[in-house]
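Given as structure tokens, the chain that follows is alone and in the form predicted on its own.
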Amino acid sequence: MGARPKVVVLGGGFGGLEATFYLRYKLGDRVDLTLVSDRDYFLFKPNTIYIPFGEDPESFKVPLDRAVKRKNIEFIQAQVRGVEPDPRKVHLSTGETNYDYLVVATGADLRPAEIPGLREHAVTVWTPEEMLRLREAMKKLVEEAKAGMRRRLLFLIPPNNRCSGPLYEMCLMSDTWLRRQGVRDLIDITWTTYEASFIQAFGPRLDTVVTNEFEERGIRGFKGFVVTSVEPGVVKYQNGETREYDLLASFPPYIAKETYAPLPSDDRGFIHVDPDSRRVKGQASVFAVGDAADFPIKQAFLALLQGDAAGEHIAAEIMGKAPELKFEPMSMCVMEEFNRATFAQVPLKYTDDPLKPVAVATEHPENYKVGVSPMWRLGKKLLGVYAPWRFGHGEPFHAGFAWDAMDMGLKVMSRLMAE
């Protein structure tokens, strides 16, 4: 290792800046920092379930070449070829680097051919462009219903897909925005998903919760309706049932985006790490972070967790001393519903269930909390704004005088809206 070590960290999403930004703020001048991503802007992705209902995709786009220029990181827009551990190097499109230190977060990506017919018949929820197609979908639907035709629109969570949030939250937003639309009676709304539980993963106060949103909106909800095909107009599931559609909104498998042949992994190309820093399973020098990584809920603010946790072995590494952190998962969501949200801070731990790889953390139900309110919305509308503004000016989303403004409000919010 050199004078100043140089950290190198693939992927400009939430996991990638995260660690970036916070190795920055930690260590200041005494490291190397590169940043490599396949685009100069950073999407926040939570808020593109707007898309569908109008908004801008340009507006959640947040450019990069400020905030590295800001903390003097040197920014490469390319895509990933391959990693070396030994000797310690990254191809990339544009050509080579060497690190010290390297930190793997490219993401995720879908994989709907993994369902017969599901890529052809459904309009999946990932990229800006896909929320695009969802939105003239929409509109089509609403057209025909408003010249008199029953129409049936269709949710659709089939296996390997454990973060399915941002589906949930489009489909209460549908119902919501169908009522404004003054379409609702004519459009029946239904929803499916292969687990035994609606947001399985995140306890019985989550399903108990999106439970009564489907009862009071007159949304029919199936559990265990694990999908087999999709045809024009029906999906067939393994129970034998079938559902008729004239919309249908998927969010297809999860798999990795890229794979690191010489690194561990599962069969989704999701990289094996140490799950308290986040270190790549016998590789010293590399860590794993986000949505690229083993733990099995993909979400933003886990991603964020990660990322500190990374950054602080690093630091800590470089620094000689012990590391102040390590990955706590703990699940932290506003689900938009348009006329209300809904809060959501959940503890996880790791099982031995390959089915049921985390679940709820009960010897903690203090910080288990969910709660219903208009007023999550502005919650909502608060991350929006923070992470952004963070993130445009290079500081990390955990750290400083504004996110303990942030966290304090938060913590103010759930103590009088949320049990």
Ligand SMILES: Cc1cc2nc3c(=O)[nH]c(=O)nc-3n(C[C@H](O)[C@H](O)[C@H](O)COP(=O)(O)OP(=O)(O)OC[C@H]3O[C@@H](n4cnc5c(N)ncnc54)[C@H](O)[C@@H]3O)c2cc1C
The other form holds:
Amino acid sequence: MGARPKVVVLGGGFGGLEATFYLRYKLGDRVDLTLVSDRDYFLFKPNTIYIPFGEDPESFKVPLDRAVKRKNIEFIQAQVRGVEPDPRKVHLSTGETNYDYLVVATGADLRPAEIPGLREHAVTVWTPEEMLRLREAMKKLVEEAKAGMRRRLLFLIPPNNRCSGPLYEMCLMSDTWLRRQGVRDLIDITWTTYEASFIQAFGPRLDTVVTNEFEERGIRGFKGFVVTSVEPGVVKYQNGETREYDLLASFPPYIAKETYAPLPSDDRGFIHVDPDSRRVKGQASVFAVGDAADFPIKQAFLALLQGDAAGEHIAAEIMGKAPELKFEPMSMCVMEEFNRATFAQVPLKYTDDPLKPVAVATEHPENYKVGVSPMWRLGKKLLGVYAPWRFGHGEPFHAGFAWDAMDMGLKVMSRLMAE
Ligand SMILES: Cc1cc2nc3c(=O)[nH]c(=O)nc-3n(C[C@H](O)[C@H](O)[C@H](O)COP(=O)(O)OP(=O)(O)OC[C@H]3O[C@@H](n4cnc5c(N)ncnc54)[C@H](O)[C@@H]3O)c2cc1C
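Starting from the form predicted on its own, produce the coordinates for the form predicted in complex with the named molecule.
Time for the whole complex; same chain goes first.
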């Protein structure tokens, strides 16, 4: 290690930026920081759900140049090609760079081809481009309904999707949006998921919320429907059932965006880490955070917590101190529905069941909070302003006075509007 240790972070998403900015926040100029990303902006993915309903994709991109200049962070715009932990080297499309500590945060990707016909016949949700395709498909559906044709909109969550929440949001948003377009009574909405309960990862209370929402909105919802194939106009399921569609919207199975041969990973390329520190198993100087790592649920809020844990463990080691925090999986999200929103705070724990690898931690029931209210739309808007603002200035999400104020606001809202 040189006079100043060098930390290289791969990936400019939630996990990578949080780790980078947390390290600067904690260590000041006692560390050299290099951020590598294939794009020069941060994409605030959670709000891309608004694109199909008219929002401009550009409004969810936060340029990184100001943040990295402000915080004296070397920024390399390049494609990561591989890592070599022995000489502590990263191979990039632009050359190579060395590190003392490495944080891998290159996220996830989708593999629709895992389900026969899904890629060909479904509109998938993931990138802004896919969201624009869904916008066009929804527009066509509305035009057809306005011309008096009855239409079927089908939503589908297949096994191995690791973040079903956004598609639930888009289903509920579609219902409100189609009502506002005056065509809801001509469009049947059906929801099918492999999950045993709606938004399974978030436990029984979210199942109840979604069941009630579906009932009130006239959406037919089916759980335990494992898709086997998608054909033009029809989806087939393992239980022998079929569902017909005019527009099929799906959130496909997850895989790691990049795989790194020397790092231990599961069969989908997610990197095995120590749960508390996010240190890669068997590697002293390499950490993996966010969607790229092996936590079974992939969420921005969880990626932030993992970025903090990795940053804290690296900072503590550099300062010769004990780390002050570890990764404690507490999920938090606000689900948009246009006419209201659902807030959920869900403490999670690992299980030994490979089919349901995490469950709600019931040790502290007061931490499991759910609330449905039009006011929660304000919480969603606040998060949509706060996160891009922090990252745009090179500050971590979870630190300093700004976070204390935001945290206080969320606590007050959840005391008043969630139980
Ligand atoms: C439509 C949608 C809605 C969502 N809504 C929510 C929500 O409401 N709440 C929530 O908590 N989560 C939500 N999520 C999930 C959340 O967006 C992800 O869990 C989160 O983005 C993961 O952060 P990450 O840093 O691990 O990965 P990413 O945000 O995907 O970042 C990965 C970064 O790595 C870069 N990269 C990848 N490969 C390379 C390479 N080879 N070389 C260089 N750079 C590379 C990418 O450009 C990117 O900057 C949503 C996801 C989607 C798709």
